[in-house]
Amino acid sequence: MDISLLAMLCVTAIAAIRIRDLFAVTMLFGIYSFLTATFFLSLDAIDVAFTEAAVGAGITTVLMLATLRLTGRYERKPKHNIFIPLIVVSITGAALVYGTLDAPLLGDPNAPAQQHVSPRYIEESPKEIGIPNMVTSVLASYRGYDTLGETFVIFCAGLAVIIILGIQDSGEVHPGRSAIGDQLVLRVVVKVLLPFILLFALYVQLHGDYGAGGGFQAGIIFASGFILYDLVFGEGDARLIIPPTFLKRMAALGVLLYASVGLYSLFNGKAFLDYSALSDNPTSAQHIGIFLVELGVGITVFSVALTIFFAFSGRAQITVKTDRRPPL
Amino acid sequence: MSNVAGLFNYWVVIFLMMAGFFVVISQGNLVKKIIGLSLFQASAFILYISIGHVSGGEVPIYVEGSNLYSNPLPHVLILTAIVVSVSTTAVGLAIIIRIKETYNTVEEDEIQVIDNRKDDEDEPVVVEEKHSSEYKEDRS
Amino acid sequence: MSLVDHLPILIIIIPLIAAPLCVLFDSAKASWLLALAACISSFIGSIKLLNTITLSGPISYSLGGWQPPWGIEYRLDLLSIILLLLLTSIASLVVLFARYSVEQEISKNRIVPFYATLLLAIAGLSGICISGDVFNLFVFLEISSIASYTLISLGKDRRALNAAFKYLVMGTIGATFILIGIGFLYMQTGTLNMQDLSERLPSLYDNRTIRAGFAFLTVGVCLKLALFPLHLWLPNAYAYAPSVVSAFLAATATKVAVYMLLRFLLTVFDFNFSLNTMPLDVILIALGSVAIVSSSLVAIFQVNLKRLLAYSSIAQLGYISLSIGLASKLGIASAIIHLFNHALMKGALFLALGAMIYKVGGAELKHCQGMLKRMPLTSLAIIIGGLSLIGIPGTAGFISKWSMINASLEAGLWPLALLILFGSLLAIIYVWKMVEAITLQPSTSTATAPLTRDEAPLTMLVPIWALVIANIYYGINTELTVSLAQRAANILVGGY
């Protein structure tokens, strides 16, 4: 299972180097992400697999396609000398292999990484935090501050795209004109599917304590629902439901919600993000804290993902129209 | 022999990382560079998840009666790293779109030629502020 | 815990929270005020922390109330607080300066997200300097990096876009290298906490995984540090970014990279392993020397003054890595002194150029005509900043150079002392080029505007001159910088 997956990953990577049709390369990248996610699954990392599938195979691929639509599908035949890159890559690779020579073998339960720090998460977190999913416990509580940083990274990416590309606040809407043409079957399917996608997102948001999921994955799925709607029903349709200025504010509110949980504990004499300030019962305090910060993450991720999509697709509409370049 | 089997996984991952890294530093097309960067990062993530893998261990979600789990910490780190990676990709692609609009190419060497050429001229090349709203005025 | 105990987190979280608040208020003026208030409060907090640390030693703060190594720790020692003081003071001055400059250089609908992004860059860089957890450091590194790419891309010249993209690619490669390095360390130690790592690593110094991890961390940081030959992203990034951004990044971003290098080499690993067991000392000296000579030479031929200063920055980073490579307490102390002083010089110079761009419309040699008459105060600032860059006695630059020459001689490497002097000679040439353009060249009829006095507004002059005066003050009163840097170096070399 593992060997075949790894072999497929290698083939995909080599193909991605050799092929000059960027559309194909992007598709290969999506496949690569999907294979990676499967590999993560086989290594028992379901949360990571879920996220990699949603992000790598989902959002990233969509963004790459949107970019290709503007920049052209084929790359020019490279004139570069590949000699120096080959040397750099060989040296780096050799250093990495050198580093693995003393590495613990794959799956060794006595490896140092399994012996220090993490046993506490595995043994104590179900009692200390009171939720079964250890990944959520570490993510939102033990290392909750990293996750705050991560949420700010997303927020920053949203600001970056607004700055670099700009965004139509109340741009033209073409209810009839969808990016993929008028597809009656698709419309019906999407209309039926949409409520379920949004419901599923809510489930993922709330279920993170028990299974794979959490604010990040939920935000992505919720945003995908709107992206799908926009793609199928017409350019700018989703923008009518959620105007971009509103999204910008929501993204800000999401990170603020996360940070204010931290500030609340701070003003109650506890350390920043110490959830025990939230309730007298230690485990329910953790529950409340994790719920609130995951909600903050979910709101920010949803708003930023949708903002980025609007910015990219808005740019595509304009340029395609003015340049009269045939769509991909 | 068991060593080779246990380390083989790492070596394949290293090959994958280097494939991505090679794309970044050898290709002239900016979009392909970004794709390479994402491949490079995604493969580095596999390295981390491999570190946390425990043979016979379970998914790190507590179940009554089970006591051997995979290490949740690398999972958490990589969740964060995936998010960081997609954010960087989005910003990179956004910059590429603007580069295409102002240079009318996304090939590195062509951009370099244009950059160097302008060095000799007097006036700096000012980027046209192409905001969506302004486009609308253009067309009307 | 009283509010004072929370200062370590407050000085980071205040600029961090101010960013989304700017977006909520959605007004250019409110954003500017908010950014200014946030930076100044962080600055005041840093001063307070400096007092605490000099009196009672390092401070540790457990985020989320979880004890390290299970939770994330903020740890402040002398080196951290020096960097934080530098960052927050420069950030306050740059934001004060920003108001008119930004109004002119950045389109109206981008001003609010601009301030928000600038605040994120400030908070990200500060977060790096205070974190006692290697992965948390990576997260804040990425906040500051993504914010920096964005800020650079805002430049008016289209080359800013290409520069931002190059920086993004190089920066992300660097960050991924750092990530791989952290992974290798984690693989063998099971921990991410710096102090915990420093206790567990010495017994593993022969381990090949640890050695590879060391190499990846170093190369990754050197990419961010723009150490020759990994510097190619820097000149255009600084040259074509908006004035405010150039000033802020030139004064702080590479300095924080130097901080990371020192932190990894001397705290996570230790002095003996990093600079004696591993051949890094020789590499740093060699690359530093090449950087000094080659970049100074390139700087001489620049027409764009921002680009000239950018190349000079690469040379200065050469001096810093050379000092670290000397592998002595005095060498490390000199690196810290120069890190501090160089930030003051480049801050002053880039801000002065920003004022010039604001009034004259550009920062190329031809724009300098009649500058002395038109903007006497700004011109004088450029001249004094330039003197400090050369290392004329009475300026901060002299203290740096003096200390570095002493450190080279102490190590018995007199050719390096000569090299540092030679670098200063080259600096005289490129600084002279600027000064000559400003003072001597007669104003020709091609000058577009009449040569009446037209000085920059007060909110620009105050930050410029604050930094210029700092350059003179730290050139005369060496107690603060030199003694603090020496104490910090002692702590770093002697252990955490």
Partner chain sequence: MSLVDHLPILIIIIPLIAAPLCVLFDSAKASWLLALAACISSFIGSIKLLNTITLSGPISYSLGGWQPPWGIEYRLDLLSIILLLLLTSIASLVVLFARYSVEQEISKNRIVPFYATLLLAIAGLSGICISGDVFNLFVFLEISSIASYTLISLGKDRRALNAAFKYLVMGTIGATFILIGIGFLYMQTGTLNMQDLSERLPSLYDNRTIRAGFAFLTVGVCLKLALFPLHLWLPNAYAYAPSVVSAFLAATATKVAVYMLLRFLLTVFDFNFSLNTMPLDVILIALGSVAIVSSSLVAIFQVNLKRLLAYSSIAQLGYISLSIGLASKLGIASAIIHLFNHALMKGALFLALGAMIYKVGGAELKHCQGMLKRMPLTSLAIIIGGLSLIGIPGTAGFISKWSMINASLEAGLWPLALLILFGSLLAIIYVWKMVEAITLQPSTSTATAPLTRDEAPLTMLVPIWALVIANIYYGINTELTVSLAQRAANILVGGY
Contents of the next structure:
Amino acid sequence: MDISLLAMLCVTAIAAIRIRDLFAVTMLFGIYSFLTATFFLSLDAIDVAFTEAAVGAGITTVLMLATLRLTGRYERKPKHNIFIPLIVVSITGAALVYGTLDAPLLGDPNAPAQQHVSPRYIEESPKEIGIPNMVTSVLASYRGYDTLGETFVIFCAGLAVIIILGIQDSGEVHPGRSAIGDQLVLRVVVKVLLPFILLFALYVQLHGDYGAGGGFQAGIIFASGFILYDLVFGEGDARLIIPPTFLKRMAALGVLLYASVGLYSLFNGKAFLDYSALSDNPTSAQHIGIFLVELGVGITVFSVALTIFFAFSGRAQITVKTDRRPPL
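The form predicted alone is what I need now, so please give it after the form predicted in complex with the partner chain.
Nothing else is written out below except the one chain.
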């Protein structure tokens, strides 16, 4: 199974490198992400597979297509010598392979991680955190500092896109034509599916303590639902529902909500992000703290993802010289 997935990943990567049709390359990248998610699933890394499927195969593909609409479909023929990049990549790949020679084998019980970190989480997490999903325990509690930093990085990425591309945020937003034209069947289907997509996002957000999911995956699913609405009903309609200005404030609100949990702990004489300040019951305190920080992550991820899509989809097409010949 793993060898077959690895072979398909290699074939997909080589095809993406060789093809000059950027639309086909984008589709191949989506397939590559889906295969990667399947590979993670075979390794029982459910949360990572969920994230890869939602981000890599889902919203990233849509954002690349939105970018492709601005630049053109076919890649220009490179003017430089192709052997120099090939040599650089080969040397880099060889260095990476050499660096993994001393790494322990996959699943080796004598690996340092299996001897030090993993037993600590496996044995103590159910008692200290009190939730079944150990991944959520690690990310939202034990490694709360890291997750806060990752949330801030996502927020900064949204700010960078807004600064570079700009985004329409005036109150005068008019309904616009759908990106795929007037498709009555799609409109009806999306109207039926959209409530279930948003409901599933809520489930992923609130069920992250007990199964795969959490704020990151939920935020992406929420954003995907509104992006689907935008593609079918038009950008103007989507902006009337969620104005870009509102998204900017929500992105900041998510980071502030996460950080506020830590500040509240400090004001109560505890360490930063020490959830015991939230309740006298240690287990209840962990549940409350994880719920609040995961909510902050979900709000920020949703707002930034949708903001980036609005920034790309709201720009006029850029006129560039592209090679219009079909790919070889």
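Quick caveat, the model's predicted, so the values are computed rather than measured. If you superpose the two forms and keep the largest set of C-alpha atoms that fall within 1.5 Å, you have the rigid core. Numbering follows the first chain given and starts at 1.
- Comparing the forms between these two forms on their rigid core, the Cα displacement of Tyr98 reaches 2 Å or more.
- The Cα position of Val89 differs by 2 Å or more between these two forms after fitting on the rigid core.
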